[in-house]
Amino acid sequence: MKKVQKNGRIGIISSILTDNPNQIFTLTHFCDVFDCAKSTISEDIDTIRELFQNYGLGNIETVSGAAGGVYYNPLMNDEQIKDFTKELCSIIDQPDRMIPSGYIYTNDLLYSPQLSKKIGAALASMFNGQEIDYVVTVETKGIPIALMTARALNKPMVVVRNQSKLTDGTVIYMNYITGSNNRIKTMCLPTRAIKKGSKVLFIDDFMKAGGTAKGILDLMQEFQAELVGVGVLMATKEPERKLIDDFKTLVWLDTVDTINKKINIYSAFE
């Protein structure tokens, strides 16, 4: 195999690491790929680490020991999250996003690969250091950002649905009450989806009164799993008291003025 020069190795190693966030690769793996010494790979990784730090592209982390290696950590620091959430607020605070019912159109944000990737990284960053086995969401608008959160954490994603499918096998159903209008809804999840004793992070696009999050909490108890965190893209200031006590949001929605076409939204990191 033709020898790969330093610039080429740096590009390939960077691509492998960023395509597989939070997955450890041994130095031996890269030595085998490029047929070179560990010292050479170590120098390459030091260069990549410095470049990523200088340009705010995440962190290249190393793990010592026999099972150690190197991995890419895409998580954001507080300052990066603050800047990004301010950018989100400026994107959302547009008159043409207002729907006559008083809702805000966000589908284009949630289904944008670029924005949903950043949203997922920001949400994952808020739970950095938390032991997590699964990222859980409910269909359908929360799926893109939950998937990107799961990718950043390198954890499997599980989707809770309102109806089961033939391919689900045995499922557990849970009735829950929405906090905003006290309507009874149903959610379900296959019994094989989550292992007993798992630690679960719930991710959703929006929270008003917290009824869905409370339903997920109750559903996880049926699976004998622990809900260790709740993260949402956007939460409303009212009602102030939610059905779930502990959650984190990227942005707060205060008021929607349909007459003056003004959305009062701000970063949770201000």
Second form
2 protein chains.
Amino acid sequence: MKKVQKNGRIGIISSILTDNPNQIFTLTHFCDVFDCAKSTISEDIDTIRELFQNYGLGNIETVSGAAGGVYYNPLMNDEQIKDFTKELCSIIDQPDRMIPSGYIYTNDLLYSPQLSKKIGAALASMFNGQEIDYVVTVETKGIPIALMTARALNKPMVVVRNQSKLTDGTVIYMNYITGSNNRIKTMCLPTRAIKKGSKVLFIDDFMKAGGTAKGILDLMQEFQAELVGVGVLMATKEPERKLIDDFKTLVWLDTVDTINKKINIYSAFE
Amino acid sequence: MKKVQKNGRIGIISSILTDNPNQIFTLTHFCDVFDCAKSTISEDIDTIRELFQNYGLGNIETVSGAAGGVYYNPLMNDEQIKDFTKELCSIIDQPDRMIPSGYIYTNDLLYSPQLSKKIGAALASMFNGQEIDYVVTVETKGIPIALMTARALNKPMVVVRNQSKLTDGTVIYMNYITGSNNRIKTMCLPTRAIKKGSKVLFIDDFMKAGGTAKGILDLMQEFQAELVGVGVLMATKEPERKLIDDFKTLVWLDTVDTINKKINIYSAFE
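Provide the structure of the form predicted together with another copy of the chain, given the form predicted alone shown above.
After this comes the whole thing, all chains and molecules, with the earlier chain placed first.
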């Protein structure tokens, strides 16, 4: 293959970094790919860093030392998160999403690869800089946005289930009480899913009273892991007091008015 | 902002296309971003197309006509799929994955953002060129790889559940018989999840007798949708005759020998 020029290197490095968020690549790796000097790659990275910043594509970060290198952090800034959460509200507040019982149909947006990716990037951005070993979620609807958050952070996802399966091996089972209607439910997780001493971020699509998050807080103690953050796509205004003190949400759901067909929802960033 | 040079345009366009697989961008869009002529962007795209091809990053494809533009197809070629499936086998055949009952623990690899992305790209590549409107899966373990397949194809994902939820609205419920042990199970899907006349690709992590895939085939008929493909990460050699005729798998699971602690698994591409 003939030696590639600067614009070729910039294109390939930009693509590889973008496609592998928060994954560290050594400069030597790119030297090998392009058969060129480290100083050349270093200059390319500087160019890409400035480009990404100018076009709001996130940050190119450098890690020094023996395990050092460069990685892409798909960080959204406050303005981008604000714009995106307002866009989300305009998607969610459509009257035809209203289910007669007063619930909101959100499957299509949670299961959209494009939207779930953006939601994941926004959630990850809210916990930027925090030390996180796993992104934990509870089946089922939260899985896509948890996976996309895990992808943005480049950490493994862990799915807590309501019932264990034969392929789970040894499992820790726990009963917990849902916050909204005081029902007893079960959550379980294979013992090998989380290492002792880990720091865990819980991601879910919806929070009402916070019973599930409280359940995860308790379950993590059984794993000698620490819940260091809770992030949800949507939280309800009521009850104001949740079962956990500390969480972050992208949007707030105020009221669902089934008579006038009006969903009142707003960005948490205005 | 000062006018950006060719290498800057190449970097930004490469990043945006990579980050949005199978999403069409008009050349005019990039003309606006960089305030430059269409012919300039067109040359940039030619450069990127050649670059991506040379470095095995997938295809840059062009759509002509009024709705035309350019998009990134994260297509893996046969050699790349073969290498990746062999890598998968070496990850799966570790004795410590064996659960005493003869099952294999795969949660960690299915829930890994990096691996699930590659599995999704490989599965999507196997159905390249086929017309697909939705990627359908059944909860829970297949969701991440189905989402990543949907992401590669830029199509919505749909999750069939074992039980409906209040947020599902009107639902179609169906009983089906699992192929392996003749148990009756239930699958359900909101009526609004799939439009009539759609073409559907079913993705799952595991296939033994094919009962779930057969269930999906039947369920899709209720939605007047057509199952046009079935792709799984892993299928068992036995039973040789599955309940559906046509499916594709990345790896074959032959035997799980719990006495000698040996998992026999091989790539479907050797």
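Numbering follows the first chain given and starts at 1. The term rigid core refers to the most C-alpha atoms you can superpose between the two forms while keeping them within 1.5 Å. Quick caveat: nothing in here was measured; it's all calculated off a predicted structure.
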| item | value |
| --- | --- |
| Distance moved by the Ala66 C-alpha between the two forms (core-aligned, Å) | 3.0 |
